[in-house]
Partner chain sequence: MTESTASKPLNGETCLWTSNGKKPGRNGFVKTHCLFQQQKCRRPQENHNVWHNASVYNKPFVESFEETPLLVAVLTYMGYGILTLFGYLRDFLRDWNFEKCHVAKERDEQKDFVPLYQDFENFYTRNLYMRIRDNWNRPICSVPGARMDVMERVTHDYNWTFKHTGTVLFDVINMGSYNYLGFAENSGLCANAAVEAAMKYGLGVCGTRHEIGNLDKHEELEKLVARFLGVESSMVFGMGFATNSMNIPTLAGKGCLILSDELNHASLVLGARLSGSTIRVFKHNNMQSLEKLLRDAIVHGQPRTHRPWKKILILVEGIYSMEGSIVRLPEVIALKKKYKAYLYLDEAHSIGALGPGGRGVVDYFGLDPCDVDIMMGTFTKSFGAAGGYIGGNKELIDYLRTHSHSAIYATSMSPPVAQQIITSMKCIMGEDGTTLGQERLCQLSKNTTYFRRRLQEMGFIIYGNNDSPVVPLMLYMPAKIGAFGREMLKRNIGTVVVGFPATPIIESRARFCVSAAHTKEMLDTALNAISEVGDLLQLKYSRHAWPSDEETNHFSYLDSHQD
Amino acid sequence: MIQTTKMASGQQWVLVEMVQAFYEAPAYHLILEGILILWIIRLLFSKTYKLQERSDLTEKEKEELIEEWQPEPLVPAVSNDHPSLNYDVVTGPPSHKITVNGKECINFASFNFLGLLDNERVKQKALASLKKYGVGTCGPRGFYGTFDVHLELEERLAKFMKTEEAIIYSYGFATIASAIPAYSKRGDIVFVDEAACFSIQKGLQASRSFIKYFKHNDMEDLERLLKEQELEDQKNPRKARVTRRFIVVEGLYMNTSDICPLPELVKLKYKYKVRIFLEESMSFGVLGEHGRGVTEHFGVSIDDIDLISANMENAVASIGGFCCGRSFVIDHQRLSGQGYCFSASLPPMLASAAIEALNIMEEDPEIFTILREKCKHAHKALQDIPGLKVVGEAFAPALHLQLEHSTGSRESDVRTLRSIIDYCLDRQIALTQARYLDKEERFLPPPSIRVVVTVEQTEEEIEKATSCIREAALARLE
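Please provide the structure of this chain alone, in the form predicted on its own.
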C-alpha cells in the first residue's frame, strides 16, 4: 500500500515537472515542436503516392503511336569521308621502311625512335620467349599472370632509371591513367598543365579529384594557383591536413613537343609542399646522356620526383608501360593500380623484347646523341616552309607542323593537312596526322602533321622528306 502511494506521488511529481518545463520553454521551441508533431501526423495519415488517373488507349491508338515514334540514333551520323573510316593500311613491320597501301615509303610516322622495332637481337629474344612461354598470359599479375620475365623487367627498369622499384603495365595508355587515381582521390587537388595528353586526362577523370589547370609551361600561373590554394588551406587547416596536392606534367609534351621546366617545378614542389607526377613517354629513351629522360636532361635528382611513368611503345619498341620511384610508392599500385590489377599481364615475349632493348640502350648510349642530332637536323630543315609552322623543341623526335593561318574551319584544316600527307605518300614519304577525340579533349590542340625522326633515317632521307613537304605545301596551300 505504502509502495503504491509512493509510485503515484512520483508519477505526479514527473507530470508537474513536465508542465513546469512546458511553461518555461521558449516560444520558438514550442512552435517548432508543434510543427514537427503536425508534420508527423500528416505523414502517418497521408498516402505514400497519389494514383494518377489514366485512360486506356484503344488498339488503334496504340498502333498509331508506335508508327509515329522515331527512336533517336544510337550514334550521330558520320559522313563516309570521315578520316576515322578511311584507313592507311600497313603491311609488314613499321620499321625504317614501311609499306602503306601497297607502296613502300620511308617511315616518318611511327614512334620507333631508336629503331629497335626491327632489331634482330630484339626479335630473336622475343622469338625464344614465344617458344618458351607461349603467346599471352591469360591472367592479371595477381592471378597466375606474373612470370619471371616480368620481375626481371621491373628490376632492370628500376636499375636503368636509378630508382628503388618499378612496376609494369600491359598497356601504355593505362599506365598513367591508372597511376593517378591510385593516389589522388575525391577531395584531393591536382594542378595540371593545359597541354596534358589524353591518358593523363582520363586518369584525372577517374580520380574524381579537384582539378586546377594552369597555362602551358607557365610557372607564374602555376604559382598563382598554388598561392590561392595556400590561402584556402589557412582558412580550413583541419581539411588541409588531410588533402593531398599533386602537380602532373609531361617531360616532353605529346601535343606540343616542348619540354617542361622541371627545375622550376621542383622549386615550387618544396615551396608549396606538393607532389610531382612526371609522364615521360616521349622523353624516356630520348633525352639525357643515357636516355633516362627529363631528370637526366636537366640534372635533377630523380628522388625529387615522386612518381615517373612512361610507356614502352616508343623508344623501347615493345608494348605496355611502367612506373618507377620509391618502393612504398610503387607497391601501393600493386593493390590500387586498376590497369595492373584487372588487365591480363604483359605477354612474356614483349617483356623479353623490352629487356633486350634496355641491354642495347645500356651498351650503346651514343645512340641517344645520334637521335638528338638528327632531330636538330630535321627541325632546322623544316623551318620557313610556306604556310606551315614547326611546333616543338629542336631535340624532340616527334614534331608538329601546323597551318600558319587557319582556313576558318577545323574540318577544312584537317582536309588541307591530309592533302599534304597524301602528296608526300605518293612520293614514298610516310607522314601522319595527330589524332584527337575532339569532343573529349579538355583543351583541343590545333590540327597538325606529325613528323617523327628516328636514328635509322639518314641525312639524305631527312632532306628528301623536308623537300617533299615543302613541295606539298607550295602545291596544296596556294
The other form holds:
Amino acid sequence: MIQTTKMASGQQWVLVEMVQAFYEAPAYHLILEGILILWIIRLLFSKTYKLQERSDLTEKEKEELIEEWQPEPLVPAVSNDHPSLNYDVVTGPPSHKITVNGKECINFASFNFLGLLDNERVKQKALASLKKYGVGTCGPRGFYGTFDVHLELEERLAKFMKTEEAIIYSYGFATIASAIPAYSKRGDIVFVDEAACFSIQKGLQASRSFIKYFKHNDMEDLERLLKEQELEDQKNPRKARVTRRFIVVEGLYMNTSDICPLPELVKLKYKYKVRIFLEESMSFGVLGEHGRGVTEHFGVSIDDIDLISANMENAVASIGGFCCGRSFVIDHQRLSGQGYCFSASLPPMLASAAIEALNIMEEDPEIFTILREKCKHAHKALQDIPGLKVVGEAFAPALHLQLEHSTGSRESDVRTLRSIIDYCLDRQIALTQARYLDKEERFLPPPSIRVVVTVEQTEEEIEKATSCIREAALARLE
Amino acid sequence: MTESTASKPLNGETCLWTSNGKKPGRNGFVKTHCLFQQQKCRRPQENHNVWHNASVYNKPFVESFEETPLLVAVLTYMGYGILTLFGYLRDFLRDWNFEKCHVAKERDEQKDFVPLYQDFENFYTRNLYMRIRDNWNRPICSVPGARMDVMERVTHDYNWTFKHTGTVLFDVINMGSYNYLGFAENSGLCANAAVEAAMKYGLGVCGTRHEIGNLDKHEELEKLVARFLGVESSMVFGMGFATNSMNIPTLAGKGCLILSDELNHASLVLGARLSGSTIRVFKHNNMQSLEKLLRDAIVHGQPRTHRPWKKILILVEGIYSMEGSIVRLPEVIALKKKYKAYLYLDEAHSIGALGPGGRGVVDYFGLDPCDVDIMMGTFTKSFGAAGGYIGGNKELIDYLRTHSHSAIYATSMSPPVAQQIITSMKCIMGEDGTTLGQERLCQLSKNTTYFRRRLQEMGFIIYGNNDSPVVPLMLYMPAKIGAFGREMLKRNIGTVVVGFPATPIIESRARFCVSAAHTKEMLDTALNAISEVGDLLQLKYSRHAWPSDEETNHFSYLDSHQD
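Same protein, different form: I have the form predicted on its own, so give me the form predicted in complex with the partner chain.
In what comes next, the whole complex appears, and the chain from above leads the way.
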C-alpha cells in the first residue's frame, strides 16, 4: 500500500520536472522538436513505397500504350506451294471409279469399304426422302428438327448393334468429340491410347479431365497406370469415390490400322472399375460376321462396353455418326451432348441413306467376308515392296504404307510419298496420303500412303495397284 | 432446347432508339474517354435532335428489353421454389419406393463403379424438365416449311416415355423452324437441283478435303459463297457447330485474348475454350463493357507476365437466337479498328435473314465486308441445307485450308447439300434470272415487322430488335412454359418454348421464327391463337401503351403490301 503511493508520487514528480523543462527550454529547441514530431507523424502516415502510383497510368499514357500496341497478324502467311494448299479435285462421285484432276482412276483412297456410296438402292431411298422432306432440317433436334426417319435410324442402329439405345449426330467428327465431354468432367481421369485419332483428342481437351496416355496397345503400360491410380485413390478415398475413370480406345485404329485387344481391356475394366468408350469408325460395318465391329470380332458381349461410337461416313457411306449402348448411358447425351443439342439435326435424306445401307448390310452379311478376303489379299500383295512397309492388320480395310527408311526430314518424306502417289495417279490408281496437323497431334504418326480396300475392287485391280506401287517405289526410292 | 448460356441483369432496359443517338446502357456506367457514350431513353416515339454517334448507323436501331414486372419476378421465383420443394419430396418418395422410379438404371455388374453422372445433376431434369418434356423433340414427318405435319405422341407415365399414336396432326403452322427464307422445300428449283446432284454424286463423300474428298461441287460452292459475301475467298464445312468449334482454335492460341459476348452460342464458347486462349466475357451487346475490356487488356497485357497480348479476337453473333437482338456492328467495327483487334462475326441466324440483299448483318448496316476479319455463318437456317462457312481475305482462307481441323480430319459436305446451297444462294442473288429471291427477302422483312408489331400491340413483352425475325415472347413462369406450348399445339400451331438453362432462370420465353413462307393468313391465325392463349395464361405483361394512330397507319401499310 505504502509502496504504491510512493510510486505514484514519484511519477508525479517526474511529470512536474518535464513540464518545468518544457518551460525552460529555448524556443529554437522546441521548434526543432516540433518539426521532428511532425516529420515522424508524416512518416507514419505516408505510404512506404509507391506501388499504387506505378500502375496508375494517366489517360495520356494509356492512349500511348494503345497506340503502341501492334498485334500479330491474324494468320501467318502460307506459301502458295504449300503441299496441302492445292487439293486434288474430284469430278463426279468418289466411288469405285473416280476422276481425280481430270483423270479416271480406280479408287484406292475413299473409305467406301462396302461400295455403298454409289449404290442404286441407297440413292433411290435417299431421293424418296429428299422429295418428301427437302434437304435441311432447319432446326436442332429439340425444336422440330426430329424427323420420323431420325427415330427410325436410331432404332435400327440400336437393333443392328444389339444395344438398348442409339443416338445420332449430324457430323462424324463431332460424335466422339461430344460424347466424351458429356460424361467426363473436370477432375475425372481418362486413360487413352497414344494412337487415338484427332476427334478423340479434341473430345478429351473439351472435357478438361486428367488425361493419361498409355503406349499404343500396350496393356501392361495401361495396367501400370491403373495401378498408380489405385495407389493414389487409396491415399484419398473420398476423392476417389467421385472421380470417374474411363478408358478410351479405338476398334481399328485410324492412324495405325491395328486392332485393340478388347478382351484384355474388358478384364482390366472390371478389375479396376473403369468404363470403356470404344470408337469404331473404321471397324463398324467391317469387322465381325455381321459387321458389328470389334465386339463381334472378339466375341465380347456388347454390354461390357459402356459406349460405342462410330461415324456413318465410312462403311455406311452417308454423313453423320452415332453412339450406342445402354439407355442409362446414352440417354444422358440427349441433354448434355453439345454436338447433339446445339446443332441442326442430320438431313433426313442422309438418315434414309444410312437406313438403306443398314438394310443391305443386314440382308447380305456375306459382304463382310468378301471385304475381309480382299483386305487379306491386298495386305499380302503389298508385302515386300522395296523401301515401303505395310502397317496394319491383314483384315484392316485402310492400310498405311510407310517409308522403311525415313530421310530424317518429314518434309522430304512427304514429298517422296507424294511422288509415288503421282506416279500411280498417272497410271489410273487413285491413292492419298494420310494427312495430319503436324503441330496439333499429340503423337504424330509417321507420314504414310493410305491404301483403302473396298468390296468393289476386283483381284486384278488390287494386283494392278500393288504392282503399280511397286514400280513407283522402285523408280522413286532407288 | 438449350441455345445459349445466359446470365443477365434482371433490370432490362426499356427501349432504345439509336437514330436519335440513344443506345442501351443496360448496366450503364459512362466513362468520358470512351469512344461511345450511351444514354437512356424512355420512349421511342420522342424525337430528340441530339446526335452523338448516330453517324455510324444509317437507320433506326430499335431494340427493346422491357423490364420484368416485380410481381411477376416474385411469383416466378416462388414457382421454382415450389417445384423444387415438390422435387425433393418426390425424390424422397422414390428413394423409399413409394413412387415408381422411371430413371434408367446402372447395370448390376457396374453398381460399384463411380456413378457415370451425379444424381443431383439430374434433379432439374427429373423434377422440372420431365413435367414439360412433351414440348420438345416433337417428331415431324414432313418438310419443316411454313406448315408441317407433327406426329402425335401420348404418354402414360408422365412424360417418361412417349408412344406414337400413329395419328398425324396435319398442317400445323410452323413458328419454330429456322426457315427464314422458306427454302425448306421438297419441290421447286432447289429440291430438283439437289436430286440431280444426289443422282450424279451419291450421298456421302467418304473422305476429307485433304484426302480425295474435294469435289468440284465444293469448289463451286466456295467461289459462290465468296462472291455472295463480297469477300476474297471462302471455305465451307460440313457442320455449322463444328465450323466454330474447329476453326477458332486455328485462329487463336496461347497468349491470345478472346473477348466473347456473354450470350454467344455454345459452339463459339467451345471453340474459344479449345483454342487455349484467355477468354473474357463482355455484357451482351454492350459496347462500353467491350471497350473497357479492350482498353484494360492492351494497357495491362497478359495477367502476371504483363507481356502484351499476341492478338485480340472479338467474337460476336449477328442475331442472337435467344434474345432476338442484332449486334451493334458499326460500333464493334469502330472499336476493333481503334484497338486493332480482330473481329469474328457468326452469322448463323442473320445470313439470308437480314439486309436488303440477304447478305446478313453487314449488308443490313450497309458496311464493308472487308471490315470484318472472319465472316462465319451457317447454311442450316436461311438456305434450308446444312453446314457452315468462313469467309475472309485470301491469306486467312489459305491458312484455314492448310490448318483447319475440319479440312484434315472431317468428311466433307454431302454433294446434294452443297447443291441446295448453291441453288438457293443463286436465287437470293438473283442469278437464276428471277426476282424470286428478292421477293422472299421483302416478304420476310414485312412479315417480321408485322408480326412483331402486332404482338407488341397485344401487350406481350417482346425482346429484341424490331428487324429481327427471331421473336422471343416472355413467359417468365415455369408452369406457363408447358402450358403455352401445349395450348398452341392444340390450336394447331407449333412453337418453341425455352426455359432455364437456355435462358436466365426467370426469363423463360416462347420463341417464334418468322419465315418468308408464312402468308398473312397464317400469321393472323397464329397471332389470334397467341392472343387467345395469352389471355388464358395472362401473358400480356407489357406496361407500354402503343399508340393507336400508329397502329392504324401500320395496318394500312401492311395491307397494301401484303398481297
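Since this is a predicted model, take the numbers as computed values, not measurements. Numbering follows the first chain given and starts at 1. For clarity, a rigid core is taken as the largest C-alpha set superposing within 1.5 Å between two forms.
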Rigid core fitted, then: does Gly102 show a CA shift of 2 angstroms or greater between the two forms?
-> no
For Glu120, decide whether the Cα shift between the two forms is 2 Å or greater, given a superposition on the rigid core.
-> no
What Cα shift, in Å, does Leu32 show between the two forms once the core is superposed?
-> 36.1
